[in-house]
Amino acid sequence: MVGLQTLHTLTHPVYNSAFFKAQFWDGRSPHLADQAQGPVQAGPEMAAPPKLVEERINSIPEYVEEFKFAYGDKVKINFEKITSTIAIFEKVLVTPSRFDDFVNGNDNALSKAEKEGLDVFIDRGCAACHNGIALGGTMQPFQVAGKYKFASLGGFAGDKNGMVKTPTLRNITETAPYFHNGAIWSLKDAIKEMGSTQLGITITDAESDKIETFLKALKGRKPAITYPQLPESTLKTPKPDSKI
């Protein structure tokens, strides 16, 4: 699997993703609806046409009433009231952390050192692009300052502009490798590459350490998700093709 996404792109988290401005690494889609339309019908994924989705999931008759449920009796079960409802469901996905009490006024939920931390990531230009809710998730130039160092691995170059999507540093702890071809598996190292690349400046092993001490408050609680039976499919639910 990581062989797999260092030789495409590294997939993104699913946590805090209704916080992003944009969706995919070049931002191609601009909402979490749209988004999940993609890898339902993305050939190296699912590779199932949107008629082919509704057909299956309309051939289900437990699934036909959790939409009646959720929707109303009179509710059309087509692919965007799928995807939509997918995204529904991962708007739940959020991971407050020590650093969200600390904003809301909570002096102690960061330690001193911690707060030393924020200082050094602030003042060192990280937020310039790390910034809002999701500390990222907008679409900003990539290596402005210099040469990303593994730039040749997995051939991505943004959108059409150059322009990449900034990923979450929320729970940037749980989510290595780092980088859109996960070429980079130590978090000081990425702080450090960050630096040379994006600001055109050496950050110090004492300033990243520090950085990354303040990073780790950004771990969140996850949400409860109780995972449901799902339905059994029919004598009329579509077939896998078998030439997939």
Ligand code: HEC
Given for the second form:
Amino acid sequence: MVGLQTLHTLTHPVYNSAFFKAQFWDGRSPHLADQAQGPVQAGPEMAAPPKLVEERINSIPEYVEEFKFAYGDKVKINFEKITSTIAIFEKVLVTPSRFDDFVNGNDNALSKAEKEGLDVFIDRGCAACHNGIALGGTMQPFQVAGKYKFASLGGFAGDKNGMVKTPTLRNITETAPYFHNGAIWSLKDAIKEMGSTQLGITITDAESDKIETFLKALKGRKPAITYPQLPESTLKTPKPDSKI
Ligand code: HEC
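Let's see the other form, the form predicted in complex with this ligand, since the form predicted alone is already up.
After this comes the whole thing, all chains and molecules, with the earlier chain placed first.
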């Protein structure tokens, strides 16, 4: 779900990614169907040109049947259809939490300490950027008030305007390390770093503990996924070293 790649770029979680207003750290993609086209083609990731992807899927009868089942017999299984289908799957990867139960009116869904943490989170200004259903997912300015302690690692400074995609805080206890270059491993340190880089304030240990207590309530119920048996390739399936 979260990985640290050799380029020192932290992978965003796919859970709840359907709620993000922008995809990728520099927000270069507007939605999941567009986003899914990137990693498939990117050299360090899957390095597969669209034509190769289309030939592979169309060479395997079980995949063709599944596409017909989903979209009707006349479906054209092209790159756009394949990658937008991945995006449809990603939309089920949502993780409702006790925080949602609370927002939906169940006052007892959060403990007293978690509610106190939520108050500190709002009072200190975190919700200015970590807001909406994902508590993140929009483009926001970075290093608003101070320099990020590990800014030099990885060399990423945001999009051309210095804006960075705000990560979701859902399931945040499960997605260490933190920040675009994964340089901070403790959630407490990440919260305090936000105080100095984004808000120009010192978050005390006590405040950080309270915020962390609230953030733990964002751990969500994960959907049960049954992994499919993948169909066999055929003699028509392009081999991995095919040149197109
Ligand atoms: C001005 C907008 C803004 C404010 C205010 C803000 N954040 Fe952030 N937050 C961001 C952005 C943008 C990032 C990603 C920075 C990066 O890695 O380059 C981030 C990253 C984080 C991360 C690391 C997430 C991860 O998956 O790597 C945590 C945790 C976090 N913020 C919590 C908070 C808390 C708690 C507060 C309040 C004390 C806060 N933020 C205030 C915009 C903001």
